[in-house]
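One chain comes next, on its own, written out as structure tokens in the form predicted alone.
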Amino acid sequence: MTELPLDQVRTLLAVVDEGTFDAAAAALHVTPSAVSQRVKALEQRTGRVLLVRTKPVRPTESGEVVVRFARQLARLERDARAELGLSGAGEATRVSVAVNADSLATWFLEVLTRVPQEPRLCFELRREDESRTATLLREGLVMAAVTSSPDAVAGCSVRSLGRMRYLAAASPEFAERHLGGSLREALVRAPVMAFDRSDDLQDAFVRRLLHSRTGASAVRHHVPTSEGFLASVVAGLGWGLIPETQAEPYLADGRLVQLAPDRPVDVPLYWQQWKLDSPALVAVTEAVTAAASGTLRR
């Protein structure tokens, strides 16, 4: 059985994290030649190319497997040091999580308040669309993720969190100006909000409403924050799908009107995490599931 020497594995991780062989050498306090030799030796052992030699370097699909293993190994080492009392005084455990913007703006921050004070944790949250957070997990960049995919990433476990409900809404002035007559016909032409160029939620809503391949209008504004997206719809720049918990206060006081009350959009969310017996991950997972159960629909 081919072993993976730990110094070579850690070196590969350093190259990926630092972006170049020279930067990795400086971080590891060795020469660039030594870094190059370790990576080459690891590629020979595995029989696979592990890095794409670009600037910055990128792990190949096989490289992602080794990078994920390296991060899990580092996590286990830190947990073991903490249990043995070898951690530095006051040292906190860092937990990296990928989470979508709407969850971050509505329910996920409550997670931070639910995590017990011990073990001491500090969070590194990476904001990404729920359809792409699993990619960060697959690449080993995060330990856990809120994702829309029920398919477990290799080496990870998955559990359902619930469904985030979205409501199609617009300001009353916008609705009067752009959405009079047939709503189905108007939505194809009316200015629309989108989170970014990858945001397909509004297009999918229109396609389902029309039972066709026609998406929302090409006249669209991109606002890549959940709070900014909501503010833009309230301001009348366009219509958009807004998380139910964000929309409710504005619907109640009349600053927003719902466009299709019988057509909410539910996006299922899942929690994926490394399969590690880590006290830090256990604490975070318990907090995530508790917070989600109080906000998301079942």
Contents of the next structure:
2 protein chains.
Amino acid sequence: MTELPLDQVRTLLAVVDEGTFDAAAAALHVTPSAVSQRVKALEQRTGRVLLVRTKPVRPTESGEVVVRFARQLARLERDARAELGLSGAGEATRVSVAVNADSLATWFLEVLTRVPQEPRLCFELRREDESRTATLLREGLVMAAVTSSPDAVAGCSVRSLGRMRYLAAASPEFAERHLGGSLREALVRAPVMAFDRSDDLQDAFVRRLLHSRTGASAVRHHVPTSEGFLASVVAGLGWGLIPETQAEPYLADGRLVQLAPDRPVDVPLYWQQWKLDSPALVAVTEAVTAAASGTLRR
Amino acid sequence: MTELPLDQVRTLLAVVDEGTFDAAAAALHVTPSAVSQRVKALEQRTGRVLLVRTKPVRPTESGEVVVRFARQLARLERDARAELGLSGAGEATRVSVAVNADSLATWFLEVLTRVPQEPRLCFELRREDESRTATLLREGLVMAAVTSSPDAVAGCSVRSLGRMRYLAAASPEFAERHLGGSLREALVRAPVMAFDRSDDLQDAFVRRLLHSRTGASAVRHHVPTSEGFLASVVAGLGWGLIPETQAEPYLADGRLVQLAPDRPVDVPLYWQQWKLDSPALVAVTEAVTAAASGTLRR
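Return the form predicted in complex with another copy of the chain of this protein as a structure block, the form predicted alone having already been given.
All chains and molecules follow, beginning with the one already shown.
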């Protein structure tokens, strides 16, 4: 890569983060025309268009590469300043992490309490489907993510966290009413829960169980929080796949019944992080692997 | 409005929902060129560009008006078919509703269990900040929403649901460590929780308390689930504003302490819905107002 003037790189990042050239100028305490000139100079130097001039602006594919570089640069600089004791009082290292909702509702909460007081850090958690967290990594919007993919995003290392087990469950009344006869017949007709439109877990379960191409029923409720999803199944709105750690107390006292005890669904989870020698990121990674190993299956 | 050919309107909706002309063609069982011709014909008839040809396509501002009309049309048609007994077995009315996370974690869950079995309906809940739910209504992506704004979106009716009360709270150890001296001094320095980047609740609280323009501390953790937010405050990661119904058991047994008992924060909530004579929407509205009146303050 041609050498990139760091003030131009920082300016590009400010424009992307602030959304407009004017807002970036205000944040950087320079004139809007200085911002515009720096971005143009960087585009000439790289020979690429880096920004789509929409409102707010968006980085192009090439722009995303520079933005990711800018964020990593900012991170290294903050770490170096912290090690040199140059951080001001109250300054903490920001660690942005993308996590899927079910992890956030179960084992990941422990991470928040496991991280040591030093180095001081701020968590910036983003909730995203585990199949989409890799996109946030690729765009440099987070520096680490819980993903469902073992394929390392460019510039990232990847390690296995274990498998999150889901159990097909329903309330006893629901099971009685809808699933009295054949389970296979009933699963394609009985109301089903889904997290949101992109939640394919229930459909995939039915397809595997029936060796068919049709998924679960079209009578489908979308409840996009992990706890709301669980509460809806307990209330008898539909059947659904529930993380075993969430389901266990309800199965134990009979508020839920398992529909196919011999058919758990295991979703492998991975931890992907920028390849950066950052003390804050190391501390978070240690807390994540410790919390995962206590809850997820090997 | 000039009369709009309904097949063209439906085609536009399919393109927006499916994201591409090809996918819309597959869904409608017609050729991609038929889809393209219908959209062009509709644009000529309305004299407006209706779609931005990105991937996926996006409706223009004029396009959004037609899309909302298309969704309302589809709804009326489904209701009429249901009343005529023409719905197939297993067909239920889809009711899409945008709800803010704290409502979804507290009083709104009851709605799911309050809705009667008839008319049969599917909930499609979308989780969105209460100040942004109005946008989803405006774009026709939901037919009702819990909003923080009393200003009716075009084509919608609005009613007050009551006020959601938040209490500033922290763990006893956190309060001891960070808030030992003056509350005012401490609140701008002690680590603070936020839901996400657009969560202004804590900052607004500090600004009001201190009559200042600076908000809460820059040492700030983002945890974007209602339950995770609560767990983080209980774990001592930061202080934060917590819905009183969630906070009460923790305050009662001492796992949380209130920071400014005389300064609760009340957020008024409203129910906005399409002006449509739909039995499903009426049933949901009744369940929503009943659940809200049991939990929210008048």
